[in-house]
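Form predicted alone, single chain, as structure tokens, below.
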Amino acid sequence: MAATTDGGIVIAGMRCGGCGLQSAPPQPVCPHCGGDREIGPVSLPPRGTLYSFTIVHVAPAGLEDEAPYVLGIVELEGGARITARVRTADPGALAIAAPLQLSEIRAGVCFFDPA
């Protein structure tokens, strides 16, 4: 889903030549109209906004000690949807539509900050 490349950070996604959806990770067949031609790469932006969130208290294996951090969905410049960590040091004061930047990818995972 994530590569970086002179040293920037690059998200990998697609955009479907029928309808023009983008979105990621890439895949063979658009999750929108179903085509699965003119179906090209595309990195998309490191920014965007959060479109909705939970709070993780409880976490699944491997992450306990990370508990609780914050799972949300980040809406990206063009439309683009993502799932993705938000890091920030107070949870409750996060707000839908709050400016997000991309800062880190590891282990697949995209993190964003607060912009």
Second form
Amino acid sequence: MAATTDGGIVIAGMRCGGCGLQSAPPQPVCPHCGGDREIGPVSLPPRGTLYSFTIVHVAPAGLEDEAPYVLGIVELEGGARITARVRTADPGALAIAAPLQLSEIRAGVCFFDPA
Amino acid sequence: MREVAVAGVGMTPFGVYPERRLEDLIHDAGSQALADAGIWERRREVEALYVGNFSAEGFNGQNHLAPIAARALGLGGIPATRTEGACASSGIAFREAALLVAGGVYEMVLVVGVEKMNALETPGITRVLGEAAHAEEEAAVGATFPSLFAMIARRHMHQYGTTREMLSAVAVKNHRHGLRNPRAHMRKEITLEKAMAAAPICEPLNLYDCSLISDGAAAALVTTLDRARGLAAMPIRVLGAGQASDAPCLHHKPDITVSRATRWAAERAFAQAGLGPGDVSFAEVHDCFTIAEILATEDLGLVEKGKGGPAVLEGATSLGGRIPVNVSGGLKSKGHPVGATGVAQIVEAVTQLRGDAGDRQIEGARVGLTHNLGGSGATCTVHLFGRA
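Having seen the form predicted alone, can you show the form predicted together with its partner chain?
Zooming out: every chain and molecule, the one shown earlier first.
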């Protein structure tokens, strides 16, 4: 998902000319309308808001050491949504629609901080 | 299309059976269904076997399960096929069988759903279940099934005012129902206070919002209505069989509080049956998490959108209420051996429509609906059943 322009991190995504919606990651057909024409790559902005989230207390094998952690669906500026991690010292203060800033992409996983 | 019926059903009690092999569970449920129809001794009349199973490879290190199931039932030689659609694996298997009988390909098909989950510890089970989400876009990010439904729950609370109490009321109701089901995994009543105060799993969902990690199998014998009338048990008609797919990732759904696959599968099943939600006497829906039952009742049209939570609090979905939901105890109390769940719901629907459900019998039950969901809603099957 990572790409770098002007020293900032952006998220590799796509825009469908058929339905006009943006999404990530890039793929041969639009995940929203199923169309395959007028598909083009776009760099998605590293900013968005929290669409929904959860605090994971029981983690799957391999991630036990990281729990509790915040998992969220982030709606990026422009409308694309991705599943990502949110890093915050105060998960109790998080709320739907909270503004977020991308801080890091590690092994394909986007990590956001409260903006 | 020919009229199709369920001619026999069988089911193991759901529970924790680390000492029982997959084929033992398959044998118990499948042989019960054949004996119920009175054809165990004539079982070579079964022309095909469909096995719904999510992940015997993940839980038990066993792929290629269908011929093992055929051997376990003395049916070796016939076509044996496994279907996988996460927790909807055996709803899919049943629908395939019903379509093949309706279309005249086969006269008689046995469907078995099975899962043996308690071969791993909880983190391993959580990881295998997580494989029903998208590997790169969700699971690698740290998503688990409770976490996906937790995000649905938080959004539903935000959009419709659904409360912590409403979620817990689903668990309390289903445990109260399950107390009356001798084959339920956890026959234990729970209080609202205890359900609301349970340890968090993925906030806002806690331990009592989650269904059980169970082992078990369920089976149904599918044949033509004409043929079923000559067999031992009361035939129950298959009135409609709908299936749909939806985005495999929550982040690609326009509104995660809506299960489009549920709506589409239900529309197809209702259209086949010539019925609507108002004709349904009772429903067995996929309460893998409390919020999932609320979504299901809304998207099946049993209650208004956004009113699934209040309907539980008002008792509308309790045994004795306007539209009883999960009288078997549901996945929450009866248990959720994931690959067995779709057929187990059908076993309950058939049992209710025959009038054999004992002290959890729904009076005057005429049309039953079963709703089986896979993943976070990427797959759904809806079946409608009625008395012949």
